[in-house]
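Only one chain is given next, in structure tokens, and it is the form predicted alone.
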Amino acid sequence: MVTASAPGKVYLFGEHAVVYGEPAVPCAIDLRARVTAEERSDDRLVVHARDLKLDGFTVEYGEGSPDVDAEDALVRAAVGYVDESVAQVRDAAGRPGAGLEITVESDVPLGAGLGSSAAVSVAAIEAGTRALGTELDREEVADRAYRVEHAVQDGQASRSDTFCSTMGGAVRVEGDDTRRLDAPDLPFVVGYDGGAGDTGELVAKVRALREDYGFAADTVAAIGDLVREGERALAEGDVEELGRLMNFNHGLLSAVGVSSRSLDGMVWAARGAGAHGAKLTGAGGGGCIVALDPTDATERALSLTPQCERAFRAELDAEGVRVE
């Protein structure tokens, strides 16, 4: 039996644009998904998935789709990544018929923009391959986890979430070019509206807008230009400039239709409390915003904001995937 964990993430800049080869800078945070894998004596796959959403539900199933009373998209999100991760585990170990018992527990709310699917995929591949007697280097873990997201998200995934979850810290992703960045301790504050966006649907929405309107394609390219400015600010440790660029990035994401009233409400509450900057993080449509504020003011303001179900401070997690 092997247990591995991997961190969730927030985006400083670049979500959605990264799908089109523009750079993005996600940062791992100290919320983790934990996956325990144990080899079975038969060829069955048994999965226990708990707490994949903040209010929680449990799924237990063998091969195939589970029969549970829950929103279909939520079920697919809860189990699809695990199924594809197990396929990668079996392939990496050269044991296509290996039986596995997988237990998933996560601090990362599902679909909230904090990289829950990447964290689960990375942790599952690390735990599963080790349980079958195979050890992968981090680059292969990241690559196989990317293949999981690519399959589940119908070819619309980027390497950013899975690379960040595997390596930890702040990373830069531009197409297949992935690397870690030096970063100061950033004063992250996260606001969560209790909802979730459908990543595939939102990515498809941006794709359609980008194809229909040249100015929407220009907006996506502008996000890439903004990321390059943000890299310089990050290297210099200029938190105030990072905040200004985050504000600009949120405006561009709103322009391509992936924000929401709840996300905008939390962003403006954070800015009103004096945060250096605030923006949605992840696919959008609902879920989380991230702000930069070294004081308690933003967390306090978000906790009093009607659109915000939960507000908390998050730390940069430099470790990445690990065996527990």
Given for the second form:
Protein chains: 2
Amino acid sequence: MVTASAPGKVYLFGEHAVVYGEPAVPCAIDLRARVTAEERSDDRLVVHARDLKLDGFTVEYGEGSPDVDAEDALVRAAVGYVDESVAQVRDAAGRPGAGLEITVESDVPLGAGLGSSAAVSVAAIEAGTRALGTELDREEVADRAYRVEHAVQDGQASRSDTFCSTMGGAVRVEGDDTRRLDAPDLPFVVGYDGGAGDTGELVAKVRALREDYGFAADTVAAIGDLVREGERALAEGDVEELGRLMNFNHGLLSAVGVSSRSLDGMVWAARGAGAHGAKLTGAGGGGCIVALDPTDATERALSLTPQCERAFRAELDAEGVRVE
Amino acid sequence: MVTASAPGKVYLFGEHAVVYGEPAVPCAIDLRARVTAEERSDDRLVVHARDLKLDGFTVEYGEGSPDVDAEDALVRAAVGYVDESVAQVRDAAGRPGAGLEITVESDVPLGAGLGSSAAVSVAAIEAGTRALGTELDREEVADRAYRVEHAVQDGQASRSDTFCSTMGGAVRVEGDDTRRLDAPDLPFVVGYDGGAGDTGELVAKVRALREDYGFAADTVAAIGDLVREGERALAEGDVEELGRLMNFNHGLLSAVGVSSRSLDGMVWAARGAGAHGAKLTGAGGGGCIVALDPTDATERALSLTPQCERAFRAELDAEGVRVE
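Requested next: the structure of the form predicted in complex with another copy of the chain (the form predicted alone having been shown above).
The next block holds the full complex; its first chain is the one shown before.
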């Protein structure tokens, strides 16, 4: 029995545009998904999920399609990630018929823009391969987790979430080019509206806008240029400049239709409290915003904002995936 | 004694970007500023202002600087427009030393993005020149009103507000190229937060972003391309498409930092009520949003929105400046 964990992340810059080859800068944070894997004596796959900010559920796979004891779309999505991760595990271990008992626990709320699916996939691949007696290097874990997202998200994934969750820290992803970045101490504050966006639908919405309108394609390209500017600010440790760029990035994401009333409400609460900047993180439509504020003011303001269900400070995670 | 009136306007598309030579499409609406002018027997200028959503005030000019009996920045701004308008009137009439008694009344809230300054300037030029026995054609009224805004706003004005207020209807302005557009019946709903933005400051903010960042210049250019798309939708009478483009335009305006918490709150209230689209109108920072909704739902939703002080339906004004 092996337990591995992997961190969630916030996007400092570049979500959505990264799908079209622009660079993005996600940062791993100290919220983790933990996956425990144990080889079974039969060829079955049994998945237990707990604490996914949902009721737990159990899925049994045998011949045919899985029998899930919960109907929620998010649960089915989570099961999809575990299912594809196990396929990667079996392939990596050269054990196509291996049975596994998988337990998933997560501090990362599902579908809220904090990279829950990448964290689960990365931890599942790390734990699953070790349970079957194989050890992968981090590059392969990241790559196989990317293939999981690619399969589940109909080919609309980027390497950013899975690379960030595997490596930890601040990273830069542009197409297949992935690297770690030096980053100063970043005073992240997260506001969570308790909801979730439909990543597939949101990605499709941006794609349609980009195909229909030249100015929408230009807006996506402008996000890429903003990210390049943000890399400079990150290298210089210029937190105020990072905040200004986050504000601009949020506006461009609003333009392509992926913000929401509650996300905007939280963003304005953070700015009103004196945060250097604030933006939605992840696919949008609901979920989380991230702000930069070294003081307690933003966390306090968010906790008093009706649209905010939970506000918390997040630390940059430097570790990435680890065996517990 | 002559009274003239001129309409306020909403921006369907293109505010801010129009300052940099991009096209904009403002639409005159049925809120008016009325200016009464009467020649005096001396060479003095006396200005009475009423109902500017502020207490009335009176200004007397003689030798030296005007003596204003109110201190509010908006009042001083309004006086600036009247002052420059009278300079244009005296010049147009060839009566540099003519004395005038001017009374300004307005339904258009000051500084709220509904073109109050253009409406006052246009009506003042029309009334003032007639009071001095001169009649200008509309093109000259529009041009002289533009020169008023140009002088008061430190050279940062566009022809769009003054041309729209003079001609009425939907118009298109791109640099010095000004024309009227055919427009369908547009179901405008306006939400007003009771506040005002500082146009000069907001224009300067966009200018600084545009100079500092290539992606900000691209964002302004994207607004221009969006306006060209909007012209097509307007010509086709495609109100749903106009709404989608308004939503996108609002996001781009948010990116360049000219939206506000209350403007975003009203925009989301309108969208939540089923409006085809909604955006801030004018310089931003506070003031008004405009939505498109043929039903009563948006007006009702806005009237229940805490950030909205006043919600009302506005009709397209087809007349422009007129003598009362």
